[in-house]
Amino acid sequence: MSTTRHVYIDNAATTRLDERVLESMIPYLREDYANANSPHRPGRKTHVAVEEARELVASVIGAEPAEIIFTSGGTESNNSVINGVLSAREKRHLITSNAEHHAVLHPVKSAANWGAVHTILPVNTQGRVTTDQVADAITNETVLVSLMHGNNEVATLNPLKEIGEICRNKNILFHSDTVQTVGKIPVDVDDLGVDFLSISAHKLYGPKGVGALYARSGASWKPWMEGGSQERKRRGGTLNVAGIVGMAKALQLATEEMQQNQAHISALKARLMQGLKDRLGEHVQFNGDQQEGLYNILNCSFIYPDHPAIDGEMLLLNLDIEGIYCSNGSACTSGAIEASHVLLAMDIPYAVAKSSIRFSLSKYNTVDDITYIIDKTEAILRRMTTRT
């Protein structure tokens, strides 16, 4: 079925590459393609480009260039921290939450295979952990706390600064997955008190397959990816020069244009919320912290007591047919028929969680997009709830 309109609104999964970012990358795909670790002149030229990118990434988050390690993205950065800290320290206790991305939850649980133990904190009904929970969970064996900054499904922000102070006072390492916040809101490693921080370029209009890990100087950590001298022997493998340059450009633009992007996207989100509320009334429920949380993510459940089988997968399929491209949560779990583990962690009933979808907006979305989404969502739900 053809449509006259296509609306991409799954930007928490990935964003459209900014044309200016693409332009910055092209020279390193065509002319300046040398390996950045080669000793000859072309290699030295690409090495300089990598180091300039490192300086830019570091400056945006208040770090030193030597504390930035380029990776393939958020998942690698998260795994690298968890495995690397356990390799470097004798203590074996990890703390995280049940609303984390699977790129944290899975390696935390897998670490049990080599003697680590973990505490998975329950989040509240907004998807947040408290400082008291973290403080109470700490033991003499705690080595690392890993808690995301902004939740990728429900927009809720964790109180990282306060948690960072607790970890620092207890001499415990603190990591945060910040892939949904860097480039959208100010992130400073000293202000937040983190020892490790994960970044992914494709969440901020940069290329896929490239990211960064911030590792505070002096923090106990061992590289988990070996086999080369790259990144000061902290991450072996040929550097993705074009991707690294593109990530730095994307981060520069996101930082420079943060206020105008936030104003534009916040207004669209408010319009979307109000439109759905006006059209659907009590049948729509917004999940997470939609007042103080991230301004680009809106998680909605659709509740029809007379039609308890409203299914998010079917709703997504119908929206897709209408040219509206969103998701039911993390793209890493798309295709799964289960309800979101984040929503279940927030004590949302299974049937309600299963009816939920996530709209995540970008700087490229428009007011007309929002109007179209509201109209089509209402029409689809009307069809789904009037069938006999």
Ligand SMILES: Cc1ncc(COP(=O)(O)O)c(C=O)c1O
The other form holds:
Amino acid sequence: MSTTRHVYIDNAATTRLDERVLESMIPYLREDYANANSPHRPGRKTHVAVEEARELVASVIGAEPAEIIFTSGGTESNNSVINGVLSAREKRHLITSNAEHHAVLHPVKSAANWGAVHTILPVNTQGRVTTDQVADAITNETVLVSLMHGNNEVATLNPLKEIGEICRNKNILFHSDTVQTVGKIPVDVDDLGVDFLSISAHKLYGPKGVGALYARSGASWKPWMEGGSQERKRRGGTLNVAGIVGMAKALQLATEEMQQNQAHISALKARLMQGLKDRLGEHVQFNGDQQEGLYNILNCSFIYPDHPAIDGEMLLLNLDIEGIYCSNGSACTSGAIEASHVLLAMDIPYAVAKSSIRFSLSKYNTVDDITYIIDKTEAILRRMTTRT
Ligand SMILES: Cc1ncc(COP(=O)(O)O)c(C=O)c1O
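Instead of the form predicted alone shown above, give the structure for the form predicted together with the ligand, please.
The next block holds the full complex; its first chain is the one shown before.
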């Protein structure tokens, strides 16, 4: 079936590259291709570009340039912290939550293979942990607390500042996966009290496969990615110069244009929520913190008790046919589609969690996109619920 319109509304998964970011990268893909660690003149030129990018990334989050380590993205940054802290320290207890991205949950669980123990805090019905939960979970053995800033499925923000204070008082390292918040809301490492944070360029109109790890000066950890002596021996591997330059440009633009992007995207999200509520009434439920959470993510469940076959997967397929590209948090394990671990962690019943989809908006979405989504979602659900 051919579609007339294409609406990409899956921006928490990844974003379109901003043209200005692409422009900034092209010279480093074309003529300035030298290895940034080579001592010759072209190498020195790309080295300068990398160091300028480092300064920019650092300044955006209130860090020092030496505290920025370039990585391949959020997953690598998260793995580096969890494994790197454990291998540098004697203590063995990690704390995280059950609503984290798998790029935190899996390395935390895998660390058990080499003797680490963990506490996985249960989030509340909005997907948030409390400071009391963290304080109560800390033991003499706790070495690292890792809690995300903004949740990638349900938009909820954790109270990082208060948790950071607890960690600092107890001399425990604090990491946050800030992949979904950097470039969208202000993130300052001192304000949040973090020792480590993870950044990914492709979530903020930058290129895929590049990210950064902030590691506070003096925080003890060992490099996870061993190899050459790049990044002051903290991350081996030839630097992705074009990607790093692109990430810095994307961060610069996201910071300069944060207010206008926020105003535009928040208005679209409010319109989408209102439109779905008006058309679907009690059949739509919004999951997560839609008041104070991230302004670009809307997670909805569609509840039709007489039609239990309505699930997110079917909805996604039907929306896809109409040219609407969104997602759900489900994982496909050996062919079986499972409900999102985040929604289940929030005590949302399995059937409701399975019926949910996530719209995540970008600066490129328009009012017409939203109208189209509302119309098509209503029509698809009507069709699915009137079938005999
Ligand atoms: C919260 C969160 N953490 C980590 C990641 C992984 O980042 P990357 O794709 O850069 O490895 C993602 C991306 O889906 C994410 O949303």
